[in-house]
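Presented as structure tokens, the chain that follows is alone, the form predicted on its own.
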Amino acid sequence: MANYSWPPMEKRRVIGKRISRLDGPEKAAGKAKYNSDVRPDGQLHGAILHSPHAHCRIKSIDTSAAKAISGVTSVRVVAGPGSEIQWANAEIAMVAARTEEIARDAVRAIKVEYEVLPHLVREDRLDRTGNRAKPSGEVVTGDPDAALKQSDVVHEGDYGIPVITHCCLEPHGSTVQWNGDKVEFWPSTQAISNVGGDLAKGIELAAGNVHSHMDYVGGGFGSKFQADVWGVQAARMSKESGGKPVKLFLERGPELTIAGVRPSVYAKVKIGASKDGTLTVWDSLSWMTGGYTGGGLNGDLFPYVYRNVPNRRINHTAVSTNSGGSRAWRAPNHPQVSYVTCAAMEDLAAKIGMDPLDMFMKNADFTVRPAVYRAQLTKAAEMIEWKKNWHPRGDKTGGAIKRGLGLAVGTWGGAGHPSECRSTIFADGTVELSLGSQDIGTGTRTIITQVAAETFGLPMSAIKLSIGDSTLPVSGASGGSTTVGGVSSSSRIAAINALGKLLEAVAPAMGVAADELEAVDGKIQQKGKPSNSMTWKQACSKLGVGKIQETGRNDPRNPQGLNTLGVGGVQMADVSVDIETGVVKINKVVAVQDCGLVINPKTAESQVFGGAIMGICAAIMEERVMDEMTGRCLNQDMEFYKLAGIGDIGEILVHMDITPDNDKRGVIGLGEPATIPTIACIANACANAIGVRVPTLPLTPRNVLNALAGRRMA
């Protein structure tokens, strides 16, 4: 059987190594195409008509006007008379036009009757939800009242996160081709291989007749699974204006209110401990929302990483709002659990007269790898200089720029998707390596040809990869950072079958078994005796007129020691604070992190620094802002959505924890891990710095300056 382990670290020649990006040179450039970008000959130009209201019911919609437009070559209505509308820009009909100019003319020339109806967008005051508010029931464990009753310090808090959108950069949408019985998609996707599947049942084709290929995503976070009713509706489009593309892609109003939210949380928490900072129990009421069909939260994420606190009550709410509903957000629910669990400890930690450093080790044990959060958290310290730097909370210095450092944790799971992967070595020496992923940014395609390069032993450059194209071998969607994993062991183990095969047609040559020879350096050799040994060349062209071709398959149920899941990882912030405008200022952030063996550290670097980004634009500037009057989304442009700038980032500093016992546990994803701790140890760091707790996120001036006064908004 074959051994399909990655190779020990002192014969790593490939992985392990700090190598750039594959497609950096084409994104940099401007060369990369997204799918945005397709033009595909004679393409039509779809829009869409959204409803102007929060909560309504069509009473009546006429199309004759746009139907009668010249260029126009469909219409479809998408919410019929009787059709309630449960949120703002939803999709009401779409129109196909010869360019975008007339099909935003027949949008304009759509008739609708609305009959509007009450609604409710805002949800920070549950006492304000009335019936709209469902309670998931409580979760006890050991004794809460009484613990809290023997605790030597117990403190109470009210914490916040509001809804924050996905702000992809390159809208949701796709252009589709009806040919016949064939479909050709090219949709911004995170799952070109299932995404067709989707479409082919809202159209009701054969998966097999819908041709998917993307080469670029521009963002998804999450959020790009489904072909979602737009890639429907244009296929429909399609057909109905004889065959011709149509391109259909969200505009930015409805990008940032109708294509994803990350859920709000809001919470209120008794947490207690004994006067060494040993606590004792959790007790907490958080409710959330993440569009009409409310927001669920798993009760046992509280309290976060340190869910093993002996008493614990937890009752949380899902609030169902008249607006547009929730996806998948980088670790979704993490970041707003790790929010409200770290501030309250170092709210705890602040009333006992703690370093919430000392508090957070102590606890470690509460968690479920004691021995790594306290070797990250120390690793952390050392790297910001915590023991020097911290101080009691309260920066009493003078002047009005107050300093402050904070500190939080976070976890994941990530282990590889199902996958599977088709390697063929050629006789002219060709290798190529295929499989059905997609590359959303993470450096996908680099770590697959490393893996490969690894296994053949030949250089990066010598490697053909083919990703993006549903016709290739299956793999899974990127999401819950299960890709590195999935895609890695399939290609590992396509790799190994493809060169034992290889191995098997040279070894009479080289007169010893198969089993005694190894690809090393562009060569097969005898192990041990280098100089028994052939080009790669030389040993491909035993292959003839043939070709070697094998797969791989990444099992989940059966990873082979390639893969396997959780994480630990700490984040500090230092900011400054000025007291008298509000302004925060990100100093530095710091991340230690874990993902198992680190195929790329620079790669694996550069997902934490985004991770941290989004975090830091989460923390400081991100909210979505909901009218209550009209229900509508106030802010749904680049303008007053605010994110991060290159200014507002500050330093970012990285630590991989490369250890050998990570190494030993395979590949694990990274990509939602790096941004969970962010926004708590920024909000830690503010507290620490002024003295007092901003209650409800971001940081900005208004809400910082509100907390230094002592005042509440409604």
The other form holds:
Amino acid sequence: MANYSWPPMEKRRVIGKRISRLDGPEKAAGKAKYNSDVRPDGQLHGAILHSPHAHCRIKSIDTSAAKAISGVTSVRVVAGPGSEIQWANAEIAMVAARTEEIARDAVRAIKVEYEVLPHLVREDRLDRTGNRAKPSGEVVTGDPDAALKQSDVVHEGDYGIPVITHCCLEPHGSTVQWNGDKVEFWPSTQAISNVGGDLAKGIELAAGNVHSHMDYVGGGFGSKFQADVWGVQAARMSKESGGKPVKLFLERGPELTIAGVRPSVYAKVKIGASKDGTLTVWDSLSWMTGGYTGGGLNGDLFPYVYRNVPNRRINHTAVSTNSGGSRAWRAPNHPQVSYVTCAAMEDLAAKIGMDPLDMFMKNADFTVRPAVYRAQLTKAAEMIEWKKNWHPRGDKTGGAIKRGLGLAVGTWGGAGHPSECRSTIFADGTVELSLGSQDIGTGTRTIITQVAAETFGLPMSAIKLSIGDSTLPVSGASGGSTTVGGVSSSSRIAAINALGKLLEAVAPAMGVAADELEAVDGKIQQKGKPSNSMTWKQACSKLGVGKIQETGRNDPRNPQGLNTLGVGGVQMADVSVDIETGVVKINKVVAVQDCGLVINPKTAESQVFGGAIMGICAAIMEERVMDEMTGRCLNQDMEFYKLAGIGDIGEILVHMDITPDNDKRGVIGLGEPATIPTIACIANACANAIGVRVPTLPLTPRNVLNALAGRRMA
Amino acid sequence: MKAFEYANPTSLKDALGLLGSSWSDANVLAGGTDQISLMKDGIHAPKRVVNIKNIKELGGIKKAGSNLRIGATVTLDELAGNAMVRGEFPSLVAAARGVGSPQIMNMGTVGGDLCQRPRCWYFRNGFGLLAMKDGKSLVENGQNEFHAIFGGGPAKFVSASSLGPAFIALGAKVEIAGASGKRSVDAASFFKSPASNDDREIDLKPNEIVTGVLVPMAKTNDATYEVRVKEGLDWPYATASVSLKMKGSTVESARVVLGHVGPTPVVAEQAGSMLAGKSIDESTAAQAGEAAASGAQPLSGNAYKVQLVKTAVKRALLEAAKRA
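Could the form predicted in complex with its partner chain be given as well, to go with the form predicted on its own?
In what comes next, the whole complex appears, and the chain from above leads the way.
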């Protein structure tokens, strides 16, 4: 069997280089066409009637006036009489029409009678959630009660991190054309190979009849794997409209409320340690909501990373609320659990009078990667000049601006997903790689091309790459940080298989066995005797009028050493807090991240920048504001649902842990781990600056000033 | 958005003739940064939209007697970049820059800043200006972290105007034209706290247009301080605009006006009067801040804004004093 292993670090010519992403210029110039930009001939516009109530029953619905409007081609009721609606903005009916204005007019013309039912939309106070709270049972390790009694120091604290939304700049939706027995599907998705199958199921059509295409997606973050009711109904409306394509993308309000959110986590924590800072016990009562179904949290994640603490008690409760459901959000559960854990540890360290860096270091043996965390803590501390800049809790210098440092940790899996790649070498020297993957903005195009260029000994410009189409070999969804491992492995294997065939084809002409040949610098040459060579083009011409086509597959059960899973990560933040306004400014975030073999340090760092920026947004600005009075989300816009701008993110320094030891492990996904510790390290830096814990995020003027004044949240 | 008739007059007279007797007849369009979103959200549904950007006399910044006249269609960017404004009225420059978005500053106008509707999330979500439901105030019983801590009336939203507090502090007058002629009102009385959902937050009738603002070119030192979280587009949490008439290093008279804390800009009389005869330092500025906040009546979730008022007033005064 061929040797697929990665070339040794010192021999790599393209892999491991800081290559700018291939689609950067197209995106920056606005030439990249997202599926929300696609306008097939004759395209109609869809619009949705959303529920104004958080909980109601549909008594009657009358669409006759809407149907009578000229230009309306289809009106479909999604929630008919008798249907119970469980959250505001839930879909009731959909319309397709010649123009967007007509579609909206028609939506307004639909008459619905609602029976309004009682709702619960807020979960921040567990005592007000009544029978909507469902505890998931206690998990106990060791003897937490005894440990709490015997510990030298016990800290008790409340922590909260609200529901936030994915806030994709390109909203969820698709354009669909159902003509005869064929469906053309242009979704905004993270799963181009599989999303068509989901649509086919929804419209009861043979899955092979759906053709999905997508070149670019404007953000998904874990929320764009399905065809969704919007895709299904757009397809049905297309069919009802004589097979014309229907475009149906969510408006901003629904995008922020019904297209997925990240669950909240609130917790009451008791954490104990001996005088020297060695952790002895973790005891938490936590609750969350992920919408009407409650939402799940693996309580076993507590205490995060340091989970081998000898005594633990975990009680977790899911609260069903009348709000849009949760979807995976970049590292599901981890940022919240990292916040609760690292904040409690930092508070405990403050109570002992210990530097939290020492506490995190001292307890590293309770993690599954003690050496990794120790090294990363050391590196991050050096980058942020911890020993010079850290002070005990509460900046004692004068003036309104208080500065503080904080730290936090993360962990993730990131093994490669199943992926199949087809590699073709043509007689004219052209090389093509094809796989049904998608570049969700992470640089997937770039790294696949790097792998192929490295393997064929060609410049990246010689590789033609096709992704983003369901007719290509099946590649996994981009979720769970699985893409880079999957596609780099399948494309490596496919390229080696194809190259092997080419070497066999030219071996006779070169007078040596195929395994004596190698592809380097645009040539096929004899190993150890480069004078016996021919150019890549000459070599390919030996194929006559034929071509070589080979596939490569990443099988997660046997990734052949090309990819693996399991990373740590440490981040530290330096913030300034204005204690007279409660405004928190980020001075610096440093991130130290291992991720095995790094194919492209530049796009890898870019992933970490993006992760840190999302964490900064969540730490200081983001929260979905639900209103018990109206049952509605009040900030379903980009005005009061705040995200950090470029002036708000401070300086971000990234250190990728590129070492021979990490490299040997193979490729590991990075998208999710990079965002996990950011929130917690900023929250800890704020506590360090102002001397008190702001228990509930985000770190807004209200929450910061309330904490400083000792006011409890209403 | 409801279909509407679009009018593009080039004279004030024509424009006034195109307005109606009720707000649903016609709306004025200048920069459109608020008007268009009001129409898209179905909050406003005028039969006619009257563009006033092509009316020359509504533009320009020039001296008019002892005043500087700022035309209603002057953009925020033009205002902040104007040499006379920069030289005389740094409080206006800071307020305009505080908008934070070059796009909004390029489109948004001075008249539009004064006439924009509140950003209250109940109002914008269609629950009405006073946001009442079953006889209860949604604001008082719901989510009110960005709402009023002053006012006392049924209106609990905050005036969104960035320039209003500075104009009031500077003693400016708002010029208004209507079918029956021209009038001008003190900037302070231009803003109103409405008593019903159908009232407006400003002293303007449906058939009137704000044509400009007259700012007295008095020898004062002024400043605006905004508490904002984001560097880019964001609404202030609280602001203070101050204007000091100095005699040497002593305050002869002072005007302190608060923004984003009440349904109108709030003139902090006590803060202004207590400064007379004093010099501005950390201590007197902080005392003025305390005085400005003394009448505050915070709601369930916005007690923190009391602190913001104190800080904004103190910092605006210290900034203005630096210019003395």
